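To begin, one chain is listed below as structure tokens, in the form predicted on its own.
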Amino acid sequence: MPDTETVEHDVLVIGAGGAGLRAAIEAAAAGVTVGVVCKSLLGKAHTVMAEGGVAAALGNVDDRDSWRVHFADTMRGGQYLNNWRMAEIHAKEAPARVLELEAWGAVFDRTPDGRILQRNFGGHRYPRLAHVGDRTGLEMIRTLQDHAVHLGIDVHMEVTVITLLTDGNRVCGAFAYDRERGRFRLFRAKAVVLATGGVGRAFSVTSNSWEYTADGQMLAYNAGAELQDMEFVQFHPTGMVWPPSVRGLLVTEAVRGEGGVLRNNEGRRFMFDDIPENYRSQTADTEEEGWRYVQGDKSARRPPELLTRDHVARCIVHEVRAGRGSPHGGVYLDIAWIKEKLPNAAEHIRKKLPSMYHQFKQLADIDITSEPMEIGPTTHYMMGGIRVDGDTQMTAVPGLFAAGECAAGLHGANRLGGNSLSDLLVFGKRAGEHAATFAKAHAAGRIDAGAVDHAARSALVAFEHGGGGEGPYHVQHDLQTMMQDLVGIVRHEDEMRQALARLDDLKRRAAGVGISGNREYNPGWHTAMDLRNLIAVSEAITRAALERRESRGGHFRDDYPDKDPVFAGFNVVLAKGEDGTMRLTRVPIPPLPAELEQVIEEQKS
């Protein structure tokens, strides 16, 4: 195509969130040329919305913590479907990555003796989350961004990648367009790292940014990589439910970590009603014990509000369905009640939760220091994603790596809060390191001009349809509503079969969407391009959810409400067949090594 600009890098990183920036920094440190492509502006990645903290067993608040406890917590939270090698690496390396971030200038909250402060979070046995108030992700991005700029890494802002290019079976580049002018760009690269985040925009109620349209997952899938655990979508229990303009906006788990409690419309703390057996020994029996835990009493057990996110979300849905919900379809999250315990409660809340205080005050005219918040589950995180090697983060496609939320394995069936930010640091570093090693060992591949031309022509089809085609926003709205209703937090086979049929129709409609105007910053065009990935990832989620005929972690089947041991031994893996259809297989999980089995046994009491 005549308006295509060509750019060359040894390593191309797609995504500029925590994983992408950490990968780029590590690759650049290895001495290769690095380019970072981001859909938005540098510094605007969705990582900035991660509020509560980064999980790492530093042991600064409770010296009983260690990588062994963190590993066991992660495996238990993931219902043992995790890639155990990734869980081991993550637990062992997270502390070093946090201290490294501190050395690069990150300013964490401090203990009285000057160490990094750590707070409680759901599913973590001890206070483990290093934090900066409730703005931890923002501090992480600022620090990584400054470090990357200092290293002189090239950044291509407001650029969307359309397809990965391959030479034989290895990756050799990417084809993209810039969102401002609409011009095409061809990136030549010896290795590519995908760090594009999640899929939340496939659902109507989500905490995710507009960028989360499954780009990385489907780029990898179409290039020949496998997807894993796509049935496991995490619905964060606490998103705003009122007013409608902010429905789904995240309310950090740190509110509960600082003493916030969940109540139904009767004023009762309903989370005490249903405590899973495998967490009973670690969960408080009384409200008083729960309060002592959040105040740092090492002899107390955590309150049930700090159980895993999947469980808390389902308990909220149960209350709403039983008619005990709030006026706008949620329940109440109350941090104001701590005034009964602390004389300076309002000041304490504003200090510990500054973003939450301003978010509710400005967007909902609610003062969280004096009244409860209305909250409900929101599509938040994707445990599934691109299948990678646990040590190197390389996919089944040579030279193609993935890290962060777009990659699968670490979290299994359910992610613990705070593990996402340490995931970005630990596996972003590893992906960048091994991508650089691959780039040094391999010459550049050959770009297929025919594949580039096909990608360009395919990208412009919606312009050919013009105003006569259906608008892409209508298709997107119908897709999101359908996925929320039929493949959401509670699933049933009949509804998911309906969803598959509806997806066939949505594919047809998406192929016929039309847009008017030109290519210069045309949001309709951008939406039309996003639809391809959103529809494909919705199919992957639905097919995997149909296959897993049980309830486990973030996946709950109304028609199969219990865990089935038959489904405990494999991951559901999807790949693109030669005929273009989605092929599903069950891949057995390798047995735990004896030493890691022993670690889990040690932590069961």
The other form holds:
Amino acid sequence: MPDTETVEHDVLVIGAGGAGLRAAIEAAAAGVTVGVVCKSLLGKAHTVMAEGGVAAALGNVDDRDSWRVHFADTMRGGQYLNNWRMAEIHAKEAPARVLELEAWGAVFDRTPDGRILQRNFGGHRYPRLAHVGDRTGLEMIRTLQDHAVHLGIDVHMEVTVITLLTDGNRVCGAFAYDRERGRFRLFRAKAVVLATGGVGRAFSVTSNSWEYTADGQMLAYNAGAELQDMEFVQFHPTGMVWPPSVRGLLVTEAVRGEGGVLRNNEGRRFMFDDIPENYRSQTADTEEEGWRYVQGDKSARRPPELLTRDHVARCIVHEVRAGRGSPHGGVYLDIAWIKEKLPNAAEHIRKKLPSMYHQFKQLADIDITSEPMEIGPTTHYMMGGIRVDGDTQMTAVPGLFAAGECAAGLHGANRLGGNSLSDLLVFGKRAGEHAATFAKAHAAGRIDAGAVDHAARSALVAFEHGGGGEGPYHVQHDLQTMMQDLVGIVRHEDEMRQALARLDDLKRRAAGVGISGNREYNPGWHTAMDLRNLIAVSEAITRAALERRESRGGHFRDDYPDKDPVFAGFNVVLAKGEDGTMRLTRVPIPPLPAELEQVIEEQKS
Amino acid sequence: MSTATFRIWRGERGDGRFEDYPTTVSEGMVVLDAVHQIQSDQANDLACRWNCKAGKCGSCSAEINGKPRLMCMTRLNELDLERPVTIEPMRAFPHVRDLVTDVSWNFRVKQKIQKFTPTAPHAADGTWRMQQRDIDRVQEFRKCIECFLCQDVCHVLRDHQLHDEFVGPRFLVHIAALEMHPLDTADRTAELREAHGVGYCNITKCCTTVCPESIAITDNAIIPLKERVVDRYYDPLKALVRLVRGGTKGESRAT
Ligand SMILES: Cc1cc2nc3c(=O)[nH]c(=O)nc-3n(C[C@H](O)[C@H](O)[C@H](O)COP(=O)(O)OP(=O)(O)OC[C@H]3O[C@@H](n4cnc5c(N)ncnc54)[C@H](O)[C@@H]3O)c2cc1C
Ligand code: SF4
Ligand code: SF4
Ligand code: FES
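Compare with the form predicted on its own: the form predicted in complex with the partner chain:
Expanding to the full complex; the earlier chain stays at the top.
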């Protein structure tokens, strides 16, 4: 390709969110050359949007907390489909990773004795989320970004990777285009870390940005790696529902952590009506006990609003379907009520939840210190993703690593809030470390000119159709609506079969889209290319969801509404078959070692 | 539903013109929604940046009816829709295409600022202690979403193009956050005066007016930094008094 620039790094990190930056920092510290690629400007990745906090058993607010409790909470939340090794490492290493951020300049909110403050969140037994008001992600990404820019890391901003390059079965580079000029860029690398985030753009109601088009998952899949747990998409219970243009925008769980309650249109706190058996002993019996819990009373148990996200989301859908919803099809989330309990409630809310206050005031004309919010479920997070080794984060492709939201394992069937930011730090670091080790031990691979040529040609095909082809945004829109309707929060065999047929049709339409204009900063062209990954990941989600004939965590089936012990023993794994079709297998989960079994048992009471 | 017209700057590398796009508008819409609608239905290749659509990432900066603002946080009901709404790229930065500008200068400036350098940990377990009241100000500065709207509006950069001499309000906020960080030990006063050019700011406060995070850029960040420079270079006596009275880290070091 004549217009291709070639760049060489020992380790190439794809993604500049929390996971990518942490990986890059670690790899650079190990003394190899590092390049980071990202689709947006530096510091704008999804991580910047995280609100509530980062989970780590520091025990600053409640000293009964420890890695053991955090581990057991994560496994219970994930319905035991988690990669237990990752859950163990995560619980043990998260505190050190958070403290390290402080050494790099992060300024978390403080306890009265000057340590890092921690707040309550759904599914976490004790106050565990280190936070900065409700802008924790911004603090984290800025800290990592500011630290990284002084380490001699090369950052390629607004560059999108479209194919990974392999030599034999190992990875040896990546092929990309830059958004600004539309020129191709070839990266040679001895090891590659994927840290590309999630898949939310496959659905119409989502808290995710345009970047979340499943690139990493599909780059890995096409290079020979496996995907697992793709049926587990997290629908966050509280997204904005009104006005229409902000539908899906996240309302942080911290609102409930600070005492916010859910009510239906009859004013009833319906979450008290359906408490799952395995959480009953940890859940408050009365509204009064729930309030004492959020106020830090150690003898109280948590209110049912702080049950896991999958459960809360389904209860909301249930209320709305039963006709007890709010005018715009959600339910009410009320934090203003705490004025009955606290003298300076309005000020307290503005201080603890400043960006929520701002968001509702500016976008919905609602003052959350005096009136309830209308909320409903929104597509938020992908538990599934690239299958990796729990210790090193390496995929089935030698030299290819994955960390953060694009990787699978830690969260099992459902992620606890706050466990993503800690995931990024713990496994970003490990991926960076092991990628550097791999790069030191291996020479550069050979780039296959034919593969590069093919990638370049297929990237440009939409221009050949010109303005005559269908517009890419319409195809994207139809895909999103279809996935939301047919493979959304409540699923059914017939609908999912229909979805597979519709995906075939969308694939054909995607192949025929046309683009006008030229290659310079042309979002139409970018959207046309994104369609392939979006459609492929939709197929992966649908196939995995069809295979799991039960309801568990984020995956709920109308036709199999209960948990089935048979399905507790395996992960659904997808890989590309020889003939190019998706191959699906059930991979048994290795038995828990006795020590970890013991930890779970002791935390059951 | 009604229709409104958006007059959007189209073109490449400074060579451009306004084009009018009529589109339907509905309750609750923001400017970014209108731009997306136009992009989807009428101009697939219309270039703009965005990520969060919630005022959190600082990607969607533009000049709306001549005012530097975030497109995702500008509600249509605050604008006069009887007339076309103009949307232009930030004018203080080199133009790339349509609403996109080259803001890479900002990233280079950041790299030149001395990084955070913490004091030794306060506790045996390697952790530090800080009181909330001592970090409130630093947290205000760290709310910055790097939208660069303040850089866009500052006349030192916009009109006088002194990008080599002056880091601009965004990075004065950044320096203030570092200098007022209770754990930081680095000294940036000399650079502030020379390389970072704090003296170019003549306190017009235009930056503060446009900041979507309501950071009191001038009063809380720039003026205290200017005082630091003055204390260090022009008023050793005042600095000595502060030292004796026990000022904050930066002030005591200024002697
Ligand atoms: C509104 C919101 C609030 C949240 N709040 C919390 C919270 O309070 N606590 C918590 O733990 N979690 C929270 N989460 C989840 C958490 O923020 C994300 O899961 C996490 O930030 C993902 O980080 P990451 O590093 O994996 O990816 P990201 O931060 O999303 O970064 C992905 C990076 O990959 C790049 N990229 C993608 N594809 C390509 C490509 N093809 N080529 C080059 N680069 C590419 C992108 O440009 C980007 O830089 C929240 C999520 C949302 C949406
Ligand atoms: S106050 Fe200073 S930094 Fe701010 S706009 Fe005016 S001159 Fe620029
Ligand atoms: S200080 Fe305010 S206006 Fe300037 S970049 Fe930061 S958020 Fe934007
Ligand atoms: S899109 Fe993030 S600030 Fe507007």
